[in-house]
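One chain is shown next in structure tokens, namely the form predicted alone.
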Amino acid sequence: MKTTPPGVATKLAEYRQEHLLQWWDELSGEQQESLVAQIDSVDFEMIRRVWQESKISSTAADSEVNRVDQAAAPKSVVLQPASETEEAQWEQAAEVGAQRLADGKVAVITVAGGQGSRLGFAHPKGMFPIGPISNRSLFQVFAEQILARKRRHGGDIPWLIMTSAATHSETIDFFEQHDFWGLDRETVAFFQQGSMPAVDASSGRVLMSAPDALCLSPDGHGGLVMALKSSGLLDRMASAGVEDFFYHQVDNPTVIMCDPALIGLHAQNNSQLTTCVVNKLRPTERMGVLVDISDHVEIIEYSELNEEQAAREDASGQWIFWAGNTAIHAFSLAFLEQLTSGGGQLVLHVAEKAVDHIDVTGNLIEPSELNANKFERFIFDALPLATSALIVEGNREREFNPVKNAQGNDSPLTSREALSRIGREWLSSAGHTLQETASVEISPLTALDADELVGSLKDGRITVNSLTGPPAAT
């Protein structure tokens, strides 16, 4: 490819980003079709159109501020059950999402598009071994889960796992390795999320990290609308019969995978979102909140509430910010495809950073300060959009404990330990107590809950011996 494609020089003159074809002619046939894909794939429309209302900062303050005055504790939550009545209501529930899965109604979304980074660990989070006992990756964690969901319940589950550019490659060669831990390899699917170019924050002109390349970032878990849309997943799971998708972050190895009475009390309620939230452990804990604004369910984020607000009050004495955001959420695909339609999109929000990129030279820029803005969408912000969204109190200890930072709260320690608890109090329920600080590890494919555990002991398929040890090397 020697000249410009026709009408990009044009499309880039029209936005004032130019620049970017300013080493063309030093580039390579295929270095020069890489930079016209991904110029192709920005909307530089929206770019601008958001980078200018960015600009305004002063009206998106007091919105803000105006979002927590009007906050108030969400109404209409299922709470945990504290009665024979209410426990007898969850467990109907679990028989409606049982049905469900056996009819092949549900499919699984795992956003891990992530790196470890944060954890030390140079590779895509999925892959970080979390087993207190064998070390079995996040990965493997989840794969269990499904294959023992689909043994349970009989019918297809199909796993659609939103990889990154940064993930992509590498987790379908870790599936690959391990032979996607016994699941019918045509049943899982990856796909790539979305990228957004940086753009400088004063200017709104488009950072470049090499002569051929834009600095590219990934659009946040709110590109997963898109993203199913455009990779043909949608139309595929509306074809296979889907009709509603559970999904989690591939950070939290305790999450109830394919939870029958979330899916269930989903169903029951005609819901288009429905979210597990947890309490809150302190007004300050670093969670997003759901809250109900003008009649809409909303979330509102940590960094939006000073301490006073985070621990403000209603008139009962309960914390209006109570609703811990856990990222377990059900999901109608009617709602999803009209999500991916119009002006159904889903926000984009601006993130101020310091992004290294190239100079007009050529040389590496690695600034110290903020210098550029950063552009993703959020899964959350489609609750406003639901007009029916259902809020489900989980269980805090059982089924959120998430690995996100390498020391700790919310850390591969926690989360080991947590995961360790769990067997304890299983094996308790079956008459075997065990030492507080006992290792254990209890596979999805041993056990999906303590009743399942109690029965396989009794019957001598397993023994607590098999399910206990040393803590794994880390």
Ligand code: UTP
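For comparison with the form predicted alone, produce the structure of the form predicted together with the named molecule.
We keep it simple here and write out only the one chain, dropping partners and molecules.
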């Protein structure tokens, strides 16, 4: 057994966190080392400052009201094409995007470090079986889309997958088991985001999950910026000639991977950060919305809006808060690099959560009420930092059908139904009309869009019966 390393006890005393060593004498040498490593990974000064600030709630509430009152519907938006001229402009943008893909200027970032607590799936969410017929996993859908894009455009498309301590090794094992679904494994990189401790909401003391373990959780999708830098991937991508990233979340199987139109619009406008929005279905829908505040684009979260505010309209009768965030973005590499310089961390947010932990006697507590604060960074906080941000309207039915909840809205059921509906629509363009309830699944390797499907059916390269593609390996 070791004595506590010099400095650790002193540091903990300074921040009133001495309880983290409460079981020190009962731990094995290995457990002691692990506990010290966890303690060393925590920036107690920052946690204390952010936690204390969060408790001064009146200031926060005031500034929220101001933000909401100042917000206007975003001005700089490329809307879905509504005329032949606009369609021609979108096609031109898609050609520019296709050329950037062919030139190897674009890499994909998938953020897959979340704990997926609402879905309640016991594995990383990317392993969730989403294919309506084959049970293809979310990861397989993305892998096949990337493979199909490479085949179509001809360039290299590196795929960077952000994991967390909670998802890292299982994710890599899953890719190995499936032989990366045919992708060249050299082009796929996994990198881990950082962790943040949960603290007791009334005292600010860090909670423990076991005598040798702090309650740690991933530091939010905004942890991407520093994780990309510290993993060396940002520099590696720059050396490989990558200039832009296509960013998406692991939970949306209908994302148009590397959407050439989005990438093209991003490039044509010299945008640092381009983001795809969709119309909210109702004012109170639980979606963050993009707005203009002063001369910046920002996000207002649904929790910041009460019912009256959410339904506010501008002079033309349009909802001010219409532009729902899909979390599909394009980032320029130079902008991400700029964010990392000078320690440019994104803002740390404090959330109230129910967190299981052990108490001073070592008993497991499973609270039914919010007992703790967690700390997270959000990638969309990069928006107001961009000097050139662009908003592009997406087609909601086609490209935004995420799996968030176990049931109800944004659940596996709604997402699978969307995949089937999209498949039926593509088949209908090719002259094959199916019943409205028919389950359909089209492998991205068969077709990435309706036009490709129509073409392949017409020249006999595929038949209707082969449309579900190869069965998903399990």
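Positions refer to the first chain, counted from 1. Rigid core (definition): largest C-alpha set, two forms, superposition within 1.5 Å. Source: prediction; values computed, not measured.
Relative to the superposed core, residue 368 undergoes a Cα shift of 2 Å or more between these two forms.
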